[in-house]
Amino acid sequence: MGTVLQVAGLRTHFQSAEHRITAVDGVSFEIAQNEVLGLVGESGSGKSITALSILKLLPSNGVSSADVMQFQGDSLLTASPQRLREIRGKEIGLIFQNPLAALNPVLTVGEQLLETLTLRGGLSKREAKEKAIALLDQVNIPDAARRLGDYPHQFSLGMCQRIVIALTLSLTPKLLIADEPTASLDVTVQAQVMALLKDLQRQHQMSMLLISHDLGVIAQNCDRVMVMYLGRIVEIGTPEDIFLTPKHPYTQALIRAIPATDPRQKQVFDALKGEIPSPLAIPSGCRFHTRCPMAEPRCRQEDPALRACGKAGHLAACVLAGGF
């Protein structure tokens, strides 16, 4: 499988009149054709923000470097405000956590739609329309022809996700980014919109990039997953590497906090203590040595990269990894 998106050393900072914040700090990583590389992590982590410095969508006092930026060999980091333009929403597709933030509440659904398949597209009004209403029958909008006429505020919360979905995947992206796409939804709709997504990444042959900081969402649909902490990813493996045999203490305490299936279940709650450190004051040493269990005197010292602690592809930064 070849490599669809490649990121090498990547850093966001936010700059104000007092103060730089740095919040994305020396990530790597590459998402394989047909793959979904899901990424996770407490609010707060930096997970949406690597996904906005990828696509170059930071707000105007973020700055946002890396040492190797490629979409499908092409390098985002040299590409033009015009070809960014193309490869947004057409190249490589964005879904929201809110759907309503997504959609024009004064255009109805077919105009939304049309538009994009028409300027982006390069469709006729006539073939618009007809793939517009196949991509709604696509993602389960009853009476699709009909309700093109419709307003968003006339569909419910999860009506609009599928034809946020619709609308994304209209212009056949090869890199879907799903920032928290089920986090707006209620559980049922969460489930039924995830296997939606999977569906169509299938059917499609799409790589994906899923944020979440749902662990069941993660587990239940990515090849590999990505634990993100204070700016940095601190482990990386297959969904059995990090719910079976997580080697990282963060990632051990997110396993924890996992709500038992069985209400029968007796289950002890070993919640973190503190909070996750300001990006204004970040610890010496392991951004996780104040919070971590296992803490040692190094930890306060030593910056751990990642290491291979396990399987092949495992990688924990934790200088206890290889113990474990």
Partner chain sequence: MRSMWRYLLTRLLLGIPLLIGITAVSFFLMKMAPGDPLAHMMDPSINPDMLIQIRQNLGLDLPWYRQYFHWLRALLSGNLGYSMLTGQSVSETLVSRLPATLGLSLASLLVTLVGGTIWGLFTAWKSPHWIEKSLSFLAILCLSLPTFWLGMVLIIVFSLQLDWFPSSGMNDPLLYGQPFVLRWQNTLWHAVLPVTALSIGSMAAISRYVRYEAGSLFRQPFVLVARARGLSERRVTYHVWRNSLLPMITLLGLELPGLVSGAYLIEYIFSWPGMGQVLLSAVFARDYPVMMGGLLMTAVLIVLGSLLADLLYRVADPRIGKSV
Given for the second form:
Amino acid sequence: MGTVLQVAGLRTHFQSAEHRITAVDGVSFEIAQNEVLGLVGESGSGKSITALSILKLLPSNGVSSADVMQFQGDSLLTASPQRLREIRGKEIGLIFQNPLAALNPVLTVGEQLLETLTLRGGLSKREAKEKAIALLDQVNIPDAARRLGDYPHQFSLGMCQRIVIALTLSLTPKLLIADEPTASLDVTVQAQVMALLKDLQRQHQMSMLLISHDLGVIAQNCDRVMVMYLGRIVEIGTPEDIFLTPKHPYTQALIRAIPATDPRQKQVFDALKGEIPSPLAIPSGCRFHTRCPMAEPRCRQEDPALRACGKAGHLAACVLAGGF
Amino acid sequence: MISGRVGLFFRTPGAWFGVLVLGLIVGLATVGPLVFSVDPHGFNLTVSQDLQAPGTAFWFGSDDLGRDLFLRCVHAARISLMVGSAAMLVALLIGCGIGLLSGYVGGWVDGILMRFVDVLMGLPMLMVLLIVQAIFKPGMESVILIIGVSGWMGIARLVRAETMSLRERNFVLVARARGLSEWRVALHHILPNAMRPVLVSAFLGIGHAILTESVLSFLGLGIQPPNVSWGGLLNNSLSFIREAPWMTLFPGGLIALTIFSLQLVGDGLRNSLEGDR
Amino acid sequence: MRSMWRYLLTRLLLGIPLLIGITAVSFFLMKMAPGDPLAHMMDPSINPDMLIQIRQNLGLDLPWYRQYFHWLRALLSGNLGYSMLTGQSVSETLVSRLPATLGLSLASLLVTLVGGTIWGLFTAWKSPHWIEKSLSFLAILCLSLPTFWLGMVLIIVFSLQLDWFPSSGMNDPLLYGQPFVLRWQNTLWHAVLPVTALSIGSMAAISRYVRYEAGSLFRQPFVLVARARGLSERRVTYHVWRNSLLPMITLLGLELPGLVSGAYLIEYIFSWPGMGQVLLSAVFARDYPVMMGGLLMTAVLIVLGSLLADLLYRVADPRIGKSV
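Can I get the form predicted in complex with the partner chain as well, since the one above is the form predicted on its own?
Full assembly next; the chain just shown is listed first.
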């Protein structure tokens, strides 16, 4: 089991005329072969930006740097634009939140599949067509051959996401970055699409970085979980570590905020107090101290690093972690 | 707030250039005729001064009757700018009236008015203007009037759209709930708020009006002598295009420069207005 | 397909109010024009009784609305009256001039579309860069040049100074009787300057529009996802281009009336033997029947043109029409 992706010290900021917004501030992690690594956090915590930084697909005013960014022994930091383009799609695939927006509205689904298979996969037109139909079959689109000529708006949202999945898998990447793959879908469809994605991941022996704000999705599908807050990883561990013995007060608060499914159980709906601070004014010391129920005076100055707490591989960035 | 808007304005590329050039042209048009008080339209009977190339004697050269083209351009600037602005004002009045009526009343009134606007916008307006001018006696007032009457449709559409969105806003509902008359609500509460985007478009419309006037005068169907606009200066330039290209280049260049700087300033205005929304 | 035909029919019917409006306005302008329409055709020494007889035969003694319907009926059978100067049939004169006008307009339309799109896409693609800034600036400049003046400047520079292109006409009379290809080449040669003069302004307008549209399209998720699939920048630009086609067609429909007016002026400047030349000469000579016929014909051309633009829109946008 080798490491597929290794990232250390990833920093990304956005530069506008007046402001410099730091979205990702020193993020480090590794993904092993076949592993599903979850990334949770509120919106605005820098999850998606982390994904785009890895693929070097930031908007033009975004700048990212890292100490290490190794993909299967290849450094993404020094890769030429051509090499990067080779890697995108073929080695690292991206699945995006809103499937309808991810597909070009004026090109048929077939055109978009075929262009990927011929231009990137090197297939002939005929082979590509057969492969496209097979792919759509694989993601359970009924009547695939006929539907190749349809446009994205003629499919339901769930079907669109299946098509996006087919599109991404058409080049059989080693690593799949799935950014909120089910967030925009209906609850009933969510489970189906997630199951399909997990299934295909196992079949093709892919690694996956699964980004979500939905703790349920994360808990059910991941081998390891990272919790992100304001551009930093605050806790890493197995789902058991994170959900049963969370060490960081932020993780604890996130878990308490899950509504209970049992109506008889008395609801302790202890949502996080306050809003996530603006990335323009990141608090000093521990970034979470402004909202932390257990904050001590020293939290205002000390900026804790990730450190081992309890079980091997369970890390948390809190001065109190391990202490209780 | 003000400094923010001004800042946004001047951050638009070329806005400062537009202001500078426009200021220069407007300044020349207002002060120029007083400074260069020689009658620029009088014939110069010294034959040797016909069709002189630009130089120290004639900055822009001289025309076929030996008249100083620079002086004539300065005097024409006044007419071109005035006719353009006045025509735009006429269009602004009609456009605001019809747009407000259409947007505020809605229903079938809106339907009919907007169909009418569609029809007018589908016309080759320039040709219609030429024909109208050919049938009736051309003159400064008629030029202003017909350019204004033919150019209000864009403004009407804009005012209508703004009015329709403002009509549903709370402050308008509150004003109506206070029992103010419909007239007062439309004129005092809606129209002023609808004006901001309209003013930018009206500003750009001045350029279009100047252009239209120049075409009419170029073809001899616009401003009539002894008054002359930049387009009028071009009137017989086509006949002398070989011998005296400056008769074409300078007046036309001034038209282009004016429209160019109006466009730059208009873009800047739009940026500064949209910026603080 | 059936919905397409129904749509076509509705659009044609919508063009009718415009044509009725134009005919009515034309007719009343003609009636209000000073002078007796018969005066120029008659021998001044004619017997007054006979004049009355002729007026009756021509229906000039009828009330205005009956005259209008007579005129309209003649119009429907293709009769636009006769020139007051030459006595030639207006419809015949105009129809004989139609190919030259259509050739000039369609050539400019093609140049405008292709040039404007490339210009706009390139500008959007280069953003933010000094090339983008200077190209946008150039677009504003070109937008500000009066078409007729630009035509004259082109004559001065490229015809009189450099002697590269002819300054007037559509054909070299010396080539009469020469092989077809040679004459055709000669016509193309003559068309260079007028087409350039006519195209530059609308090209700049289109480029600004495409630049604006494409600028926001380049920020769309589907572009990001296309890049994440490793598609080349050229292919990504193709995706954007397909999407920017729609607003461009709308814009073209709006620009059409102005484009036609511009074409007529250019015909006048370059002595291009089209309808515009006839129309403008008629305006100078106050030849009312030709003026009105020309205006009417122009309006019909514009109605047909915008209908064509609408059809194109429906072909280019899969989201309307086809899904039903």
